[in-house]
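Consider the single chain below, provided in structure tokens and representing the form predicted on its own.
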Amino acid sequence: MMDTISIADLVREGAILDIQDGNHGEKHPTAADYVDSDGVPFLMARDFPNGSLDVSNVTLLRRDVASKLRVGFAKPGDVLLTHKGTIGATGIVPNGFDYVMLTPQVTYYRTDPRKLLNVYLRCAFRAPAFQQQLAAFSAQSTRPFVSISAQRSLVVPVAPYSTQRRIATLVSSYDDLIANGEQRIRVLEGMVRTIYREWFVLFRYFGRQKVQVVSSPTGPIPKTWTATTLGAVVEAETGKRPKGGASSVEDGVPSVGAENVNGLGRHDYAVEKYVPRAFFEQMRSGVVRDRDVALYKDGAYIGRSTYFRDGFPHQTFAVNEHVFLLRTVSRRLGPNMLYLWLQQPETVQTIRSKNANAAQPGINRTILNGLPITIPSEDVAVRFESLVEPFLAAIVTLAKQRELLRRARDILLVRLFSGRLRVGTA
């Protein structure tokens, strides 16, 4: 049996010790305060893909800047809830950090573990009844927003302590499996990127010793390789969506936008949009084929890429006008190699340096076709595709398993908090 208690009452009872977001006012950090390493994680709503915290690509804030902020210091174990823009995503600050900084989009909840388990509270935040309260409050603002004071009025189901432990253990087993899959994906990604650099940046591929190195427009390359431009070896096209977007067409065909161009095996289904099926069936370009590579062509994160293959993230879908679909037309450049080339920091930097429009960052088709690229001899290209294929296929398999686990966990949460599934109190 669960009691329904407001967050304000949980604070009064001492079960919740502190609630705070990262509203930094005029001191809010800017991009100039970000660093590539040795910084403090600066958590934003975008760090909660599919409704859960993922710190693998988190922005890092200079430590001296972070130390001068007044609020938003979340500690390991704190429960996180997004409340602005993206509403209702959750997480727990992982161990390994002294603290993390929050943006105004994220609130932390610090519990007394003797009265309220943090894992249980996160489960309660994910429950449909709580999410419905958040949706109702956020709909009252012009932009989705649930203030701290409004959050205090929300109610959560609170189970006896022994039941909290059972629910937390049960749901955590799914979360652990999901996290394990994420870790394996990251390891595989690191391995294929290393292989790519060994072969095509450092030229340390098998058989290299027998090939003479010559000069080229892109620098020294093996004599049997060719320095060319992307337009000579790739075809590109974009898609579109109906004017005004199509977020309300829930039974349409998925339309991937820039927000979901973020690496192989990464897809945030929670932010997905759709186009009507009749609209999709009339599209002449932008319909995704197996092994298409996608490039984010304009906006704040120009140069990001992903790779659609093996039915992930969907069997049938399209892209919008902010994404280039790239298809190789040369036997000397396979889709695996094209994707890994786009993932190289040097390639991303080159694309960003070609920005054609200062007001709205972006590259057009002419710039895309003119990007310099070095392609290997056909035998090297074929061997490379075969070598990395098992790694990339495994990443997609793990990504599919992760989505199945997420859906199973979410069904479990519904049953636990609706009373259809009881875990006992012994």
Given for the second form:
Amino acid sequence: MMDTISIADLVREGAILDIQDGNHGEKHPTAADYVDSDGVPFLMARDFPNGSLDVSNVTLLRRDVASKLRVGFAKPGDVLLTHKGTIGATGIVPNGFDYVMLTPQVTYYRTDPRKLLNVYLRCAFRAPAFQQQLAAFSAQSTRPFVSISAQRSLVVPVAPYSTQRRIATLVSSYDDLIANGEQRIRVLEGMVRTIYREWFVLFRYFGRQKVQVVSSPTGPIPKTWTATTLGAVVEAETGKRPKGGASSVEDGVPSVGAENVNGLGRHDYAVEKYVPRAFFEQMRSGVVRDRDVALYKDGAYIGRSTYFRDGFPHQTFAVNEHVFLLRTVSRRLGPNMLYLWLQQPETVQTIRSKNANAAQPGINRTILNGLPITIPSEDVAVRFESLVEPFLAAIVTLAKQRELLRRARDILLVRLFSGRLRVGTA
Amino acid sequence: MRWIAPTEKDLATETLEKRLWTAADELRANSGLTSAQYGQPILGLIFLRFADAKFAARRAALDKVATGRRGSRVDEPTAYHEKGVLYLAPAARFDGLRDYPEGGKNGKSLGQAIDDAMRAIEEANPQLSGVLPKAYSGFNARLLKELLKIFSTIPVDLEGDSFGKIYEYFLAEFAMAEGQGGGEFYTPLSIVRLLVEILEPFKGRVLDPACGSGGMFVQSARFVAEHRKNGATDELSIHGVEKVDSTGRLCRMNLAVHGLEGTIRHGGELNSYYDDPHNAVGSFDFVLANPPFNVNNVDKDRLKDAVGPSRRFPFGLPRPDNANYLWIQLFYSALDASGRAGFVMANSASDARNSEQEIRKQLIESRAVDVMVSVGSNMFYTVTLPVTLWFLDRGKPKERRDKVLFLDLRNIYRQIDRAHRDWTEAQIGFIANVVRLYRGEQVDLTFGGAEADAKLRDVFGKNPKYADVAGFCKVASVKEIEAQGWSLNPGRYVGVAPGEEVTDEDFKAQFEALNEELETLTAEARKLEETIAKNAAEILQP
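Would you generate the structure of this protein in the form predicted in complex with the partner chain, following the form predicted on its own above?
Expanding to the full complex; the earlier chain stays at the top.
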């Protein structure tokens, strides 16, 4: 093992220049202060899926609101550590922002790059030895929490500058490629969404010159298309979990619930829940098949959907009672199109409005079956499936690559800090 | 306007460079080497043959003038340097290496002998110090022997810039073979040629802060040589910056085989965002560049001191994590009061919003934007991206001060093969002369000849005079540009030619922007994947 030094000592030596979280007290921004574009990123624990910062879905704060806050201004290059609620997730504030704001769940560490490399410090935070210290501290309070003063007493391994550099270079190539993959997923999603709109919202699809537009209950549609309801073209089923929760069963079968219905290729394995294998084997419905589309049916995030395919996120798994698995039974509606239809903001809006009118929160099977959907002629449906297929397959491939990279990086981190791997100097 | 030149069938008369390439590439295929491993050493051997040819000619001349009184100067390096010729020590001469035994001599392998030759050249010619490749000892002797044999077929009495053309041909082929990474050191010839024809860098200081293998300089010099009767190219003073050290070396070899001199800074931590090795601000007559597109993760904290009037980033830093508007400002700020720039840019920069729009607005208001050119897709070897060429001129005359010329060339090209396009000489000549007409300059048909002339008369009248042509060219005032939200996207101004189908511009624009981002990311991912593979191999070594 490498020698260790406490955070407090690193501050004393001037290697760490500043430690602060975003404790805004009564000034804490509310949803009314959020904007859609050109704001200051407001980082919270949920921006750290799988334990790593991902700013792609970050909340933006109005600039004037942000500038009135007193603490929690993190700058590019600062190392971030979550210390409340979710403990031990890390990140580095990326370049490209003037600054970002932190919530009370996140701490920043600003290092003097001549003494302590930020990427190295982040690696040290991610290593098991540090995570175990965090876990020990947070276990002492009722809610997971490691105060800043407690953080100062934690220790990290000491490494000469050249070793820091080497470790940082090794690990960042993984992090950079993971971040790059996330961005590619985002772009690919944008591409399929653009194509979908072009075909099914604007009806500028392949072969459009030959068709005639007629009126329908859902507005004008091409003559060979049909306005129908979801129940006519899709079968739905739900799953279940045993009473009393299931999260403690580590060696069971994964069971997807609200926490992981977040879109194709998105899956947070850190919040994964399981059902016992015996329970799974007795489930008559809710066992996921390849190319099942999933819809989150009740609760805060109703209307969110995802798409399970190509063995992602698992080969064998199920859903719980809050998730509908949807399977298309019409040749005029492929699973790719079904998923993209569900992802349309208009569809999500319709589902949410049905929920608002229902006596019971959530959407039941009747509401689901009654959702209006327009399906194209078979040739258009077939052609669309194959057109978007490579984009969706690429998203899944990238998601799988991301998991492999994560696992490789994590075992590399263990090795690097165990002292068993000789790391040359950079 | 639509002008699609016919695909040229492979000429029956195979060019020398093509024949050499085919032979060398066959050997590579049998050697199991990747083209990335192969490129530098092969270019080094071509360089060696070139240096030898020049040396031999000079030596013969010196032999002739040798007089009994002073003795022969054939072995004096200075006698070569004074004529701009490299001196080759006996160990560095091509014939000796070609005839070197495949099994080695006195315990020294052929590869080692070539390495020694390269070292000897660098020693005798300090301007090449550290430039030549020296990893031949890792190569199989039989392969080297074959390669030397191939390159020994290059005639030594080649006229003009023939060696330069061979070197360039190989560079282009390596760029194509290397896939995504190749675009980094190589800009396709027809793009560079059009940049140069429109920019007209006749005389002065030229800068390329992302110079790659130096194609911009080589074409600038060729432009001068062709358009000037006397052919003197020494009135161009060449300055380059290249981040990748090995590419910087390729560039210096490239300049040398073209008989050019320049100051190329490369390697180390050198980086055009943070460093300014040529003290560029306000000091160049010309800037030519094809910078990397949509680069992220530039540390803007390090740039803060370079922001403000008469600094490298006069219009401020863009807020998004994208370096396009850093590069644009670097090019602008390097120009002197009458300086001109021509560069390749990602399409998205012409319409970018928010803080980037603000920078663009200042640039337009400074009256420096001269010509904007839309280029269709598939002009680059390794990416399908359409691009925009930007031309700046800080000394625009009064009559053009408030105007910008927009050209849409998306329908002008020659289809080389399914995935690649370029422009013919006539097309380049025609386009450059449209700009000359707009500028009120003389038509110059040195490049493009009669075919360009005919097209010019066809479109702009018997006595060609500039006029807007729907779907092709349009002069817009700064006011009109302001009305378009400061967009510099030619598509917004030139309109559509009568009879042409109006396409779904929204969809196309959106999809194109996404595709541009995806290709940028994919290129980046390849590099990272290579790094990871290399590191993994290192870690797993027993």
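The term rigid core refers to the maximal set of C-alpha atoms that superpose within 1.5 Å between the two forms. All figures in this text were calculated on a predicted structure; none of them were measured in a lab. Numbering follows the first chain given and starts at 1.
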| query | finding |
| --- | --- |
| Flag for Tyr108, CA shift 2 Å or larger between the two forms after aligning core | no |
| Threshold 2 Å Cα movement between the two forms at Pro144, rigid core reference | no |
| Core-aligned C-alpha movement of Leu368 between the two forms, 2 Å or more | yes |
| Per-residue CA shift, Val348 (Å; core superposed between the two forms) | 2.3 |
